[in-house]
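Shown here is one chain on its own, the form predicted on its own, set out as structure tokens.
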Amino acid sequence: MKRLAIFKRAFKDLFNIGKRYYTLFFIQSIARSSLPFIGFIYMTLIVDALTRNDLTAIPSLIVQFLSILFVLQLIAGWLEPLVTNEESLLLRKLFAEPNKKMLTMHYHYAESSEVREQLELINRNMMSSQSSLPMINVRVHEMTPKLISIIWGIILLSPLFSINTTSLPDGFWWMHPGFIILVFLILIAISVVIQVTISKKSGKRLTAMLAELKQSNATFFYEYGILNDTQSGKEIRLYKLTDKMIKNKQADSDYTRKLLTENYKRFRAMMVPMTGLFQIMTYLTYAYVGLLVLFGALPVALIIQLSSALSQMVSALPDVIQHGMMMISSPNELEEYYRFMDLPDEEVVGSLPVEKRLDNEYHFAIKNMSFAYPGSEEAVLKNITESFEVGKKYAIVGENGSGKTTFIKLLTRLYEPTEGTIKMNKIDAKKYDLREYFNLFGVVFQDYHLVGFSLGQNVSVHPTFDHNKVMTTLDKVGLGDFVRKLPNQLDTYLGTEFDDSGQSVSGGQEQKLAIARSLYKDAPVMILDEPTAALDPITEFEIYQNFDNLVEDKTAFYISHRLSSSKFCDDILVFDKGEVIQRGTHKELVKEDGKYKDLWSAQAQYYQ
């Protein structure tokens, strides 16, 4: 029952995502697959007219046939480019679905290494698992014309139920259509059982083969990613890895070819009895229809319709069964896909709009806040109670792993507290509309990410932007002159992913672009979360001090395990093992024994 439910859901999702594609495809399939059967019907009518010597009816039948043929071909041909385009869009959407899910799920799930590994596996399974949505789409595409042929075959076989049995010679009771249909149903049932057995074995073989290929595929995609990363070229050359990677690729190809060849041989051996049975059924079909005509139980003309319909139906049936069995052969991968898709989305709890204030008077107060990751009993942050005044500068310091970044993610509601509350202007932050709440913060995280679009779009994070505002912002971070010297200035692409004339920038310039992006947003609360951790302490200090000048009278948080931002901040919070153990100004904290004094003493040489 669980398997049935999971495939029912898969088909529902597939048709909802590709509603337009399937509508057009089904219409086209009906038009295209009906062509031969319309031909069988009119050939039967024309031959019948000839046997009755009714020549006057033939021109009319030919005109009708050609007219219907023309309309069906016109529909099928007209829809072809539309169906092709819609199928391409459907495949893009199907491959995008799990990646879109990463953008809507709770951020702590999206950030989890296990979830990212799960996404990587799902993306690999998209074209390898027989039960993935793209492969189910392939099976539906292959099965639909065959199913239409079977339906047409059943319709065209209806004259068998009205044959003149009195014309049959004595002793030929077994030629009664009811008996023959029963025999054929039994043969078809036997063929279905054989086909299901073969498909199950083939599916198990395929599943086993894909399991063997899983490690090989993982290695392939990993090395493929390295080869696509131009930054890897230095190590590949300097450490002479070229020959090794080429050999890995060749070994992977040989191994994959071997497995596919072995699987094909087994499948071919299993298909021999199936093919033989359907051939026998086809020969019996022609023999039976021929005898009925010979004994006068059927008009001569019907030999075309009946034999052709039976032949088409018998040849279509094994393909339908095979594709159907292959489609349901890997339910585990589909269950894994839906486990991922069912991860909780960001909760739309609040709907209260955030008040727009020109004075930036947004006050934050935290009370008894604790946080633990889902499934973990160990708290990352423990019972934090703090308040922050508007327009002040705060340094959040502590060693790596002390909870600094987690604190900021909770303040910005990327995470929600396990216990306690965060209040903004005396109202629980959860009551605010999440998207509007996000707009309060301009953040530069340590793992900031720039995209391969234009420099202007990277700063504005929007397809369109205010050129003057972007240039003013770039001037503030010291990149204005650099951008003005570029041929396309703000329209210059970052990197060469989308434009061969794109511009590569240094690590320092990337950091300045990330800072410019936060400034362009012009949010009332600015946060700098260790984006300069890879720099030396003196350069880091200069960047923090410059950023402090740029944020002017806004509330700002500076996070670091080094103390480059401490001296010019109004207040310092010292984190250790998920707790705020000290708070005060630099002058106050450096005088008292504690964590801050120890850290400052260890780092003071860099700031003298």
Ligand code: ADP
The other form holds:
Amino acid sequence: MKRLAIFKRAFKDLFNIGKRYYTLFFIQSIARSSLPFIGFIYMTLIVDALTRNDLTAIPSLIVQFLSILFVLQLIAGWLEPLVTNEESLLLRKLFAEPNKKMLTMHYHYAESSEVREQLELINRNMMSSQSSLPMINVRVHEMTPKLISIIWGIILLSPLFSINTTSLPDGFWWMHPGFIILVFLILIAISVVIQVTISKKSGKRLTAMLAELKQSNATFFYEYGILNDTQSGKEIRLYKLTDKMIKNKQADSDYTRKLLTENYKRFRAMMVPMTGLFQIMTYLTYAYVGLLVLFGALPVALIIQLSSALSQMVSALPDVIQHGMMMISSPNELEEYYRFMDLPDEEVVGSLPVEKRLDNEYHFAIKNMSFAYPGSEEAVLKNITESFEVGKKYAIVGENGSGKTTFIKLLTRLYEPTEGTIKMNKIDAKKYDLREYFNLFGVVFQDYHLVGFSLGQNVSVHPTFDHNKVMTTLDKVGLGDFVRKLPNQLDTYLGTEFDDSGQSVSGGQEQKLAIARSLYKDAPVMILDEPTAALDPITEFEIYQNFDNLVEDKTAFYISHRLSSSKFCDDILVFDKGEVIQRGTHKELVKEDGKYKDLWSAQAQYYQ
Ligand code: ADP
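Got the form predicted on its own; could you also share the form predicted together with adenosine-5'-diphosphate (ADP)?
Full assembly next; the chain just shown is listed first.
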């Protein structure tokens, strides 16, 4: 039942996403698949006219036949390019769906490694699973013309139900259509029972094989991912990983071929009894129709219509059943897909607009704030009560894992506190519209991410941007001259992924671009969350101080596990195991016995 509900949902989603495609495709399929049946009907009518010696009716029948044929072919041909285009658009949309979901789901799901793995699996399944939405689309594509043939077959076979049974000789009661239909239904039921028994028998092996295939697909995508990743190119070459990986690939594809062949053979074995049974049913029907005509229960002309309809139907039926079976053979993957798609979206808590203040008077006060990551019992932040003044520079220091980044995630509302509150201008931050609240912060995270778009777009994070403003910002971070020298300047693509004339930049330049992006946003609160962790303490100090000059009179938070960057700040908060254990200026804290003084003495040698 659950399985049925999931498929129902998948079909509904497919038809919703591809409304235009399916409408056009169904019209085209009806036009195309009806062609042979129209031929059978008119052939029957013409032969009937001939047997009745009614020659005058023939020209008009031929004209009708040719006109219908012309119109149907015109519709099918005219729709062809439209259907092809719409289908590629639909596939793009289907592939984008899980990634779009990643952007809208609550951030704590998007951040969890479990969900990321789930996304990777779903993306892989999109191409390889029999029950992913794109594959169901393929099945719909294959099955629709066959289903139309079956419907036409039933319509054309309908004269069988109105045969003249009185003309049957004595003792031929079994030729009554009612009885024949009953026999057929029994034969179909037997075929289904055989089918189910065989598929149950080979089901276990099939499931194991599908699991093996999944594993082989996973390795395939993983290794190709590495091979295509420019970052890993250096190691791959230096350690001569290429030969090994190519050999692995070869072995892997041989093995996959073996699995696929075995799978196919099993499937074929399953199909043989059913196809055989259908064949027997066809012969029986031919014999039945022949006898009916012989006994005068059916007009001779109908032989064409009935036998042609029958042969089309019999060739379509096993295909439909085969596609149906392939589709439902791995329903768990569809369940995985929907489990992912049903993860809660970012809660739309808060509707209060954030006041636009030219004076940047945004004041933050935190009261008794504690926090544990979802699914974890352990409090990562414990009972924090602190307030922050407008325009001051704050350093958040502490050892790795002491909760500094988590604190920033809460301040920026990527997460909400488990206990306690954050107030912004005396109002609970939760009450503000989340999108507007996000606008308050310009953050450079440790794991900042640049994208393969143009330099201008990277800084502005928008397809269109103010050239002068971007250039001024780049000048501030010291990249202006570098960009001016590039032939395409701000329109230069970062990396060569999308554009051959793209420009690769060094790690330091990337960092500057990330900083420029936070400055361009011109947010009232600036945050630097250790984007410099990989640099030496002196360079980090220079970058932090340079950034401090750029943020001017805005409120700023500087996060670091090193203390070099805290010296110039107005106020320093020392984090330890999720608590703020000290607060004060550098001068005050170095005098005071405690964590800060210990850390300072341990690290001071680097700053002298
Ligand atoms: P810091 O920035 O001081 O290095 P973090 O705030 O990143 O520390 O991490 C504090 C603690 O929270 C660490 O123990 C870390 O393992 C844990 N943590 C960080 N992010 C997550 C997450 N997404 N899910 C669960 N635990 C996390």
